[in-house]
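Below you'll find only one chain, the form predicted on its own, shown as structure tokens.
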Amino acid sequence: MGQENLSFVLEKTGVVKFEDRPVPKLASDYDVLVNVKFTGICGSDVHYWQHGAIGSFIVKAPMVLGHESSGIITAVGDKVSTVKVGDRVAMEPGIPCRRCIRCKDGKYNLCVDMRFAATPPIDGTLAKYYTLPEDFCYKLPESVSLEEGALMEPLAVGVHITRQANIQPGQSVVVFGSGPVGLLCCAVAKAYGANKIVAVDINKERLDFAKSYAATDIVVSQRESAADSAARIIKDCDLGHGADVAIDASGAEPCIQAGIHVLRTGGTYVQAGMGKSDITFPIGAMGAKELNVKGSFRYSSGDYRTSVDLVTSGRVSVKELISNKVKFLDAETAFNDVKAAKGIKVLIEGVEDSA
């Protein structure tokens, strides 16, 4: 194995390898070099590994995987002023152009020139070293571990989803899907004052965890029509005329349909999960109930900072989601575990100094 910048590379569909690469150079006086210490595995990483593409993003050349990371700053550019060498940071992995209209109105997640880690052709963070602009590194207080720091990325996704939903104190929220993002949506909704949080999934074990973690109620999905599913959720969870907010974090067509039906008139629906490109959608119910229907994509201005603040203050805890930690050289084993749906969040440790 090389000694300089060991990286976990997707060579082609289904084939990964370890490869020594040059330590990245600071491209700007405002950039920093981070020694990556922990990286979580996201479903998108597994999808690229297994299928070589997500939508129009196609792996055409070897690409380093990973984007849910934390680390320690080891070098800084001449004009860096907000962080310093030795700081422990959460790493926001998408760099926008900063010049387009979407960037200037604060919605940089919608930048058409976004350079996002482990989204072809941009290399990801599963390497010993990674460079970022200083303002995309969020200093972790001593009370927050580097392991927790790696979970700021999925938490930021959850924060953005709940911001899209505009969750208010006292509201009822139904979250379809109890994977990491769905669970974190439950946790953020609770932190924002929702008084009834319903988790819906086909996996009873996941739901039991959701109940112990942040959900007030749980519902096991069954084979039934979307309207019947919604009616059962409303009745069993005492949602009156329907929920204030529904979030789909599953991408499953039946859940999307039930999410529309479970809402009260004037309620809000947010699509967070990724599934089939085209589905049968209950547009009649959406229009008749005058629902607010929104998409949610990654995270934007303030979401990462809010995530760090929520964990620092104790309003959200992410430790419980960490199912396992593996050595860097066991990364492929970890990917197989995630593919097999073992645990909730698996972390890959950083490259050891001897590697």
Second form
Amino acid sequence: MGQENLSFVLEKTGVVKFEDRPVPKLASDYDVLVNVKFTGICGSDVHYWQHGAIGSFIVKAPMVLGHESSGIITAVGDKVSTVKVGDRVAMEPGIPCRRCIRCKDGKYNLCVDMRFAATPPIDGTLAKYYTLPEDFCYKLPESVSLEEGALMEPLAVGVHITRQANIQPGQSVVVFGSGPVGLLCCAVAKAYGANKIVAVDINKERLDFAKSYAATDIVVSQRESAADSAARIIKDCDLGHGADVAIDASGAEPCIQAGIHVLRTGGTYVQAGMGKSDITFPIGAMGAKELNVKGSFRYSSGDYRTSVDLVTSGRVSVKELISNKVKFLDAETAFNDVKAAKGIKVLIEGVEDSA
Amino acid sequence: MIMKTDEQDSNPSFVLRAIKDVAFEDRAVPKLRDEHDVRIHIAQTGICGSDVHYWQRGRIGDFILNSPIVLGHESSGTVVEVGSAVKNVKVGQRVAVEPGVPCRFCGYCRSGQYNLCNDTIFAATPPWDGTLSKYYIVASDYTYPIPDHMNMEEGALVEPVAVAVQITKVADLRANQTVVVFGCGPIGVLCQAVAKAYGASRVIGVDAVQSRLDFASSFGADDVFLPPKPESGVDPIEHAERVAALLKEKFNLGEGPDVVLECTGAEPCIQTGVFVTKKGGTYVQAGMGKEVVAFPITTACIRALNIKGSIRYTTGCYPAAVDLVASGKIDVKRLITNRFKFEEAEQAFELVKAGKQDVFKVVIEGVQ
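Form predicted on its own done, so how does the form predicted together with its partner chain look?
Zooming out: every chain and molecule, the one shown earlier first.
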């Protein structure tokens, strides 16, 4: 093999392979070339692998997977001024157009022409090299490892959700789902001063971890109506008239319904998890309680910077979420582990330099 | 498609070479810088106080004239050339031009505050050339098509309307609020008109010149006010408090208006503005005068005022401004008092500088 830019490619639904591709060229004077060192795997990566599509994004041609990465800068364009060769960076994998109304209004995550790594047809970061504009690379201080750098992506998701939820110090938050995103939402809510952080899940092991990590209370989901579930959560966790904020990081219909019922009047609900596209929704409760109901999608201005700051200052710790590291050539094993819900976050190491 | 070849065409420009030194120069027809650019044949350009200020003083704050610049930034024109990636306009389309294009990369740009970008290329702010040339190059997403029934003069007036839209955005103006606007110059009266269009229940214009108040009455203001002059020996702050009290009483403003828009930059108006705003209300500084003033800060504190600055415009202001003019909600044609041909540009500037009461908005036609 030429080993110039070994890449982990989704050839078609269910089929992955390694392929050597050319080293990407810098598209503009403001771009940098990053030698990818660590990549975490997300449910979306697994979903494209297993189903070949998410909503209207359909894998029509082979595509490199991965988008939660960190790396070391190996080349910079002529006008790059904020980073240099050798810098260790967290990589923000979605590049907006910068020209549309959403971009100029500060919500670039909603850009109509977003080019997002490993969302078809854009190639992902599970390759030796990846190019990015300089302002989508965030320098990691010496005290933050490249492994932690790969966790900046899901942490930025958690930061964005928390900002959508507008969590204020002293508030109570219920987070449905204790996967990586749910756990990170708990951690960020805690950093933002939430008083009570309740983690809800069906998996007791994940909940025990959540309690040791950032949650103040944990509740195991049971087979019961959503209203009963909410009432039980409120009672068991002393939530008074209901929680100030509910975040769904599960995508599961019963959790979404319980999330609406667990809120006090005037509370805020944020939908982060993705499951069924259409569900039965307690709209009566939403209206009568005058809830703020919002979606949250990826991250936008300031979220990555905040993530790096939170980890640097120690207000959020991400090391505990890393269950396992595998070599690049064992990438498929990692995907299988995530599919089997083993561990919390599995990292794939970057391509090793050939001897 | 390009209208003329470079060999036949030229680019006459009105250049500020040094303080108080303007001249016409024939410059090269500018080229598109990348696939997102368009070239505009400028049709009309309005003159702003800032243009006159650079001409006379050579600086505004940190922006210092160190080399010649083409003047002008309030323009409309026709698209004559488009880059390969341009989708929002076509050759032949008539547009209003937004004269400040930010870098798109910095934190301000990415967070929706592109008016604060440090690397903005702003027409006629040193060192950048302005729009008083035959042709002007700009990124296509900073051009906004105007409907057929809007003429090019109205297209040029979109810029100050956009400034007024931004001021009301910063003020977070809500329907049914009461608004006092200090200053009945172009920006003041446009703020009054925008506030009315956006549902303010009562808009009061304040100015020291009766003829300006008369115009404001006929434009967007519900009421107008001529503040009494201070008696000799009276402390200016005391006088400002008295004027504020008079304003509230005369127009039944209760504890004060919800919103105050300060569009003069004059120290007595700033002081009166702070005193007149109701508790918890919003005061927006838009006018620029003395850089440092005596400011009633304890009043601002005790009354929990929201005090904000407003500069230029952000996303959505230009489209909103075009819509306000196109829909007839704001009749900007009425602001134009004097018209000049391109070759008469220096006279146009002299007229604005003279500051006569009957001169309001002056426009300069583009090179034919």
